[in-house]
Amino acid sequence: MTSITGSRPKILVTRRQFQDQVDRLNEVSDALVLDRPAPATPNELQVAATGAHGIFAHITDTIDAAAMDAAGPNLKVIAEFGVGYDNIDVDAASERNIVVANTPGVLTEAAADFGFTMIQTAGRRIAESDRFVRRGDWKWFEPLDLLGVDIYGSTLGIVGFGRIGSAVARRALGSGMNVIYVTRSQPEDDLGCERVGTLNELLERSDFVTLHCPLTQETNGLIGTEELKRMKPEASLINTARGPIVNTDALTAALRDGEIAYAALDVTDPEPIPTDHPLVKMENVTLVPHIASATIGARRKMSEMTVDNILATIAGKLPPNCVNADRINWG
């Protein structure tokens, strides 16, 4: 593949970004920033992405082979914004020799954080306590009041164990926990955490499941009625990877018959998760919106990585971070 050459090109940033990232697009291209309040409509996707030679996608664009026949045969690459890149058709942009590249690494450690200050919160029932509070119902100090569960000496059940899998095990060894996990493939170290054979084992044995798995058409769904069935009911379910690796349905019924104590969910399905959704009403359910890699530091470079990856392929350059580079033909 080879460097852009004559007039200058034109990439399609589909939300608002730091701006000094932008500025570095916009020194050797023309970026058209859609900074609105929601994502765009499919057909404003397509619109905006007209003649683009690259587009920084984010998790709220359904990049699909409509979309790259939208912008036409200039476009090269796809830089998304984030480690998942299940809302990019990787297939469809093969077939059209278009670069598809994410962040990975970069959001690790505040990922990590994050997941594991949501099994806190689920298992000491953090924000049930605070809506406690806020409506006025603590009138004094009651010794059986909002029970949690013990962090310590409990056992995690990891799902995927890749970088941020693995991160958070290290967090849950710290605090004392049991670590079990299931994994595709062998990790570079397993901390002394026990790999189970099944996820039915993992689900049977964990007081805190936690899922650090991608989105793939074998995970969709993995999370289900008699899955849900299998774990204890005093056990939580902690979901900062993707909403529809858990049937929503089934993971309401349980929570309302019992099945399970608690939910923590960064991610829904749908997302965001309708205000008059049964979950929202639900005392034993955590929901916050898509914030586990939200910190400056771990954005701001997840920005700056997204153009890294942008700019190395207008220079016709493999881009640090393809995920597609052994089906594209760079001749």
Given for the second form:
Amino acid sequence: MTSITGSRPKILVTRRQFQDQVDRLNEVSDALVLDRPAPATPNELQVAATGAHGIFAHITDTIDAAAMDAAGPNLKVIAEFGVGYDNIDVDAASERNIVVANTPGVLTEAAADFGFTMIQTAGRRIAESDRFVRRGDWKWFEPLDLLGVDIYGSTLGIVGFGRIGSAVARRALGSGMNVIYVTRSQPEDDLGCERVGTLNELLERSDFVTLHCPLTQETNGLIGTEELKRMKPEASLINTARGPIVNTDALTAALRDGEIAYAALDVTDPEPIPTDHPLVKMENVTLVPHIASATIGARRKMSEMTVDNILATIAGKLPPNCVNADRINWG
Ligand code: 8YV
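Form predicted alone done; form predicted in complex with 2-keto-D-gluconic acid now:
Once more the chain from above appears, this time first in line as the rest of the complex follows.
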């Protein structure tokens, strides 16, 4: 990977971003910001990417081989605004010697705060109670209405004990939960939580199951009909990871049939979930629009890190957070 010489590189920023970070790009390149109300369609993205040296990408962009080829041979870096990069075909990028980078670390605590908030939201039926008041259904105090389940003393099952999963565990331990987990590789420090042998064991023992694994071929559809049947009828499922990790039809049926009690979903499949979808009509579901990292602090740092990744690559250096460094010819 050599630095770009000659005319100023073109950087496509696929959504409106923090202006100070766009200004940093514009010091050494020409940033084309797609400042539109909606994300670009695949066709619009390909047209906008033509001739780009870098793409500042978002979860709403499908960066596949066609998008890379539309950008053409200039393209050196695809920098994702986020830690998950399942919207980018990393194999296709590596084959074309294109760096793929992401923003790990800076959103961990924000995402974990939110994951834990969703556990409490599910357990204490907060969204449902809010709707109850707004509808005018709250007439007087009722000793037996809107009863939730205790957070303190209950068992939390964490699927994926990476940065965010373990940060959720910290919060859960502080709130008196028992924490069990499954994960791919041995964590450096599992905070004394219990690693269980199988996903099925975790599902059977947990009062709350929260997902913190990346979306990959292995995790696509990880939670389906069989898995939901393993869960306790009073248990909740929390998904702040990626929608397709859960089979939406299976989840809808499990919630309808009382196989599980509650779902709190920051991500869905499809995303957004259509407003006429049965999940939207269910009281035992909380739906929010992919906001786990949506704090000013986290989003600013994500933007800055994305720009750091782009600027390093176009200067011919290894970017701080490259996910395919071992597959790039740096010569
Ligand atoms: C991002 C996320 O905000 O980092 C991730 O993987 O899911 C979110 O925190 C989202 O990807 C926007 O690009």
